[in-house]
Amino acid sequence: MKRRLIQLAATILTNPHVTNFFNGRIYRGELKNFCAPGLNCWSCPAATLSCPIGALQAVGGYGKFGFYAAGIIILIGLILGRAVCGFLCPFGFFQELLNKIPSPKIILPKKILPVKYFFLIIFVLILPVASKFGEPTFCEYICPAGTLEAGLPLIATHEEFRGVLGNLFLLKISVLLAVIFLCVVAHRFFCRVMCPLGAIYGLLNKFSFYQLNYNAEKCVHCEICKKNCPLDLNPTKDFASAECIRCGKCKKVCPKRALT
């Protein structure tokens, strides 16, 4: 419950302009010069901050490297690692709520988890620089968070946008619907398989200040932590894994407090 409250608070604090959903405006104040820790679309009517992945692509489109955006991501990653995904990301919060919907659940094969690094390298780092017009390719062609938070609300409030919808919109809607379905049946599907921001934080997980610590001397190998991990990890072995979002469920159920 404490983590849920933090997730809700983080979502509200980074998206306070709720009335903009009704008038179709986008906040363009000075705070948009700063990046949010989680995935939160710049064009979301309620958003106060910029999306760090969007900022990386925007600068890359001019043939430059986004040192500011990259620096913010690395700084946050070195402090919190993927705890950002578990506590501060609005779209991560949305995925967890989707998974609460009663349905058959599946375990994601570990072989597909590195796909998010493909999205990071190709769609965030390479294509925005290589494309003729410097397009933010991940935002434009894939990001379901942008479709949900910005695309649909803006189309709902701007009649002029509806007349120019085409194949790109159908693609984005298809991706969003597929991600929603997969998040219902698999815990945090987008976060684990597709999110480039999660990929960066995952690389920094092992070096972050906020860590999951394992005391082997206290462990009685009951594997209760493993059974309760929503990401199908074994906390006694994967406590420094790039996939761990530091949700704390394993720590909570450990009878010997071997995990802290």
Second form
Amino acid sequence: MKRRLIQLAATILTNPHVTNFFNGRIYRGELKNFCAPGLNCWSCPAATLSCPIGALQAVGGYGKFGFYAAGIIILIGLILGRAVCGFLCPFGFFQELLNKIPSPKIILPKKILPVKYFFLIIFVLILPVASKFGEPTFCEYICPAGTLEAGLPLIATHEEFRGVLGNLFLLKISVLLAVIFLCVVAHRFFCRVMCPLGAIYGLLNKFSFYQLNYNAEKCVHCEICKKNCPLDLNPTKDFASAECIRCGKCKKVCPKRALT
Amino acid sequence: MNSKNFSSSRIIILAVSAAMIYFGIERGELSTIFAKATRVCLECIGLG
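Counterpart to the form predicted alone, namely the form predicted together with the partner chain:
Whole complex next, starting from this chain.
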């Protein structure tokens, strides 16, 4: 419950300009110089901050590496690791709500989890620099957060945008619908399989200041933590895993307080 | 990894991230990001 409130507060704080949804404007103030910790499209009418993945690609589009955005992401990752995904990411919050919809649930095979590193390297780091016109490739062809938070509201309020919808929009809507369906049946599908930001935070999970600690002496190996982990991890072994979003469910259910 | 190496790794990552932020600002990346962030990103919304 406490985590839900933090997720809700983070979503509202990164998207306070709600009235912009009705007038079709976007916030253009100085705070756009800063990157949000989670995945939140900078063209979302309500957004106050920049998208870190968009910022990386925007500089990459000029044939340069985006040091500023990468530095911010690494700094946030060093402090919180993937707790950002579990507590602060608006799109992560959206995915968790989707998974509450009653439906048959599936367990994601571990083999597909590294796909997010492919999206990070190819679509965020290489293609924006390599493409002739410096396109933000991940935003353009993949990002369902952009379609949901910016595409749909802006297209609803701008007639001139509706007149030029084409195959690209069709592709992006298809990706969004596929992600929504997969998030209903699999916990945080996008976060675990596709998110390039989660991939970077995952690499920093081991070093982050916010950690999940495991005390082997207190553990009675009841495996109740494993049964309750929504990400199908074994917290007694995977407490420093790149996949752990620090949601804290294992801590809550541990009868011996072996996980803190 | 022992705690000394762990702390050293954290300090190195912290220093690298701070240096990257400083270098990015010095190089003028903020203006590129600000310019992109304050206009409707047509790629992001699926118009290309």
